[in-house]
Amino acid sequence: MYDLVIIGAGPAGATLARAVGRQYRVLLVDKRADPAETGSPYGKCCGGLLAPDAQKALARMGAALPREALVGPQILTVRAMDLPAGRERFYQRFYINVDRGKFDRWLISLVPPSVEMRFGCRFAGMEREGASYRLHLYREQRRETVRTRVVVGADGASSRVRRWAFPRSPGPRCYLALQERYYAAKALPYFSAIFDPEITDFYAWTIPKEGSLLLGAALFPGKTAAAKFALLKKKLVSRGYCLDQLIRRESALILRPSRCAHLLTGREGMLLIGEAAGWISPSSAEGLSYAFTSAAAAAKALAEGLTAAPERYRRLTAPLKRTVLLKNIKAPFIYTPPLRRLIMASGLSSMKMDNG
């Protein structure tokens, strides 16, 4: 019998396991293969930028990023591009540029040895049995059953734990993030946020990464996604981008919560953290800060005992819920074309670039 089984070893799950692994008997489960054994990349489709809020969350944890997790260049500028309007603006921001696979491996390395970890292990379902849960896991095509007092869903936007626990609850709007990496010897040192309603009502992006360039977009899932992404590439090539040396393609789901009902913290004997709960910015799709903050709140709730931890966690994440709702108030100023163009035309908070 485990005290805690955490489904998902991404930033949220690994951070929680690190925090509570010496207090409780913990099992950390992840469907991805163990990179230490396979040498395979360990990460997800992600821009790999640590925004200021994520940096602050890591600072509160007392964490110091290792050099090997960093990748150049470090980003000081956001380039906002409104393609239909033919307008762009530059804004000063500071992002820490990381290799997402190495960053995730570093977070895993911080988990104490007292935590049992199972990679290549998929959550298949569970049943409530009195004051505990019986979980069904699949590993190497073999079914395993474990029992635990508390389950934590940290399995991301497509969370199976969330779907099992709340089958009738409304979910946030879901986008398909498509991302490609290209060789680019002289990629511009900007995080470019690209807006074009013909492609998506969210946004696309470019991010330089050590001699390469990431190009991604948050698109409506379905048959049109590939065509919309191809249209994005065509438009960028016409503006001088070199996208002819593809390295790899990847994809992931992104949630965009728009109301309180989309944010679910858990139920009796269960907590949801990170994007599994709906914790992600609806204006920028930034999720790392929410992963760390929700994991810290869950750790604080569990530190007082397993009983009533979900209720304590719900109260502790009330400020996080307000943050998501405030981001929804901000979003129309970014994604409503007339408002965005008015703000960009005003030059508010933007800076002029020194072409010399």
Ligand SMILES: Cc1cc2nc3c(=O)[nH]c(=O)nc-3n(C[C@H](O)[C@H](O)[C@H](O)COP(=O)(O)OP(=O)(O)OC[C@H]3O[C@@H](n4cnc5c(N)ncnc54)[C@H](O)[C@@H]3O)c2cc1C
The other form holds:
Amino acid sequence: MYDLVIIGAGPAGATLARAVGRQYRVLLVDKRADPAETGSPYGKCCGGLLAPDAQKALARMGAALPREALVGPQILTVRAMDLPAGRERFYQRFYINVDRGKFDRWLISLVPPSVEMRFGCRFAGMEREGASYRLHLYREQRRETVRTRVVVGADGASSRVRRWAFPRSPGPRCYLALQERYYAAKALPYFSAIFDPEITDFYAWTIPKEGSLLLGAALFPGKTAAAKFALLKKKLVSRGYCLDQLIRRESALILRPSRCAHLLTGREGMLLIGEAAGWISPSSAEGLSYAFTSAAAAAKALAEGLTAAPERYRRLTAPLKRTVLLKNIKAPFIYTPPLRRLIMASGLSSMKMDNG
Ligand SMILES: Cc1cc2nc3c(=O)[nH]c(=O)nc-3n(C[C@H](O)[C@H](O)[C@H](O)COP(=O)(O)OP(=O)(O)OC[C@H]3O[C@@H](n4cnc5c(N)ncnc54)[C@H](O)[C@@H]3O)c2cc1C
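One more: the block was the form predicted on its own; return the form predicted together with the named molecule.
Expanding to the full complex; the earlier chain stays at the top.
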């Protein structure tokens, strides 16, 4: 019997395992192959930008980023582009540009050896058995069953643990993020945030990554997504972006919580952390700070014992819930075209580039 089984070894799950791994008997499982063994240079489909809040959360954990997790260039500027209005503005921002595959590998390397880790191991379902849970896991087509006192769902935007625990709760709006990586001889010195309601009511982006450029968009999922992404590429090529040599195409889901009911922290014997709980910014899709902060709150709740930990975690994440809801107040200023145009026209908080 485990004290804790954590489903998902992404930033949220790995952070929690690191924090509680010496206090409890912990199993950490992930359906991905062991990142230390695959040899694949790529990680989760992600922009890999550590925003100031994520940097602060890492700093609070006493973590220092290793050089191998970084990727050039380090970005100081956001270029906001309103395509239909033909307007753009530059803003100073301080991101750390990371290689998401190496970053996740580093987080996993911090998990203490006392934690049992199983990669290539998929969580399929569970049932309550008295005061514990019986979990069904699949590894190489073989079914395994494990028992645990507490389950933690850290399995990201399409969380199966969340669906199992709250089958009738309304989920947040869900976008399909398509992302392509292109060879880029010359690095663009900024992160572009691209707005165009003909493509999406959220946003698209380009991010330079050492010799390549990521182009991504958060799209309405369904049949139109591929066509909208093609249209975005056409519009950017006509604006001078070079998207000739494709290296890689990937996709993932992004949640966009807008109500309290979209943020689910858990129930008896179970906690949801990271994006599985709905923790992500609805205005920027920045999710790494939420993954770290929710994992730290879960660790604090569990440090006092397993009993009543979900209730303590719910209370500890009340400020995070307020942050998500406040971001929803900010979002219309970015995503309602007339308001965005007004703000961009005013030049508020923007900077003039020396080359005009
Ligand atoms: C295209 C894109 C770009 C983004 N860019 C940024 C950015 O630049 N900066 C930022 O801060 N945020 C960004 N985000 C958001 C960020 O990636 C997520 O919010 C963050 O990864 C959430 O961390 P997590 O640990 O909760 O979940 P995840 O990172 O999704 O990890 C979940 C883990 O659970 C595992 N898993 C899932 N299901 C199962 C199962 N059934 N059994 C076992 N294991 C399972 C997965 O393999 C995965 O390893 C982006 C998201 C997308 C999609």
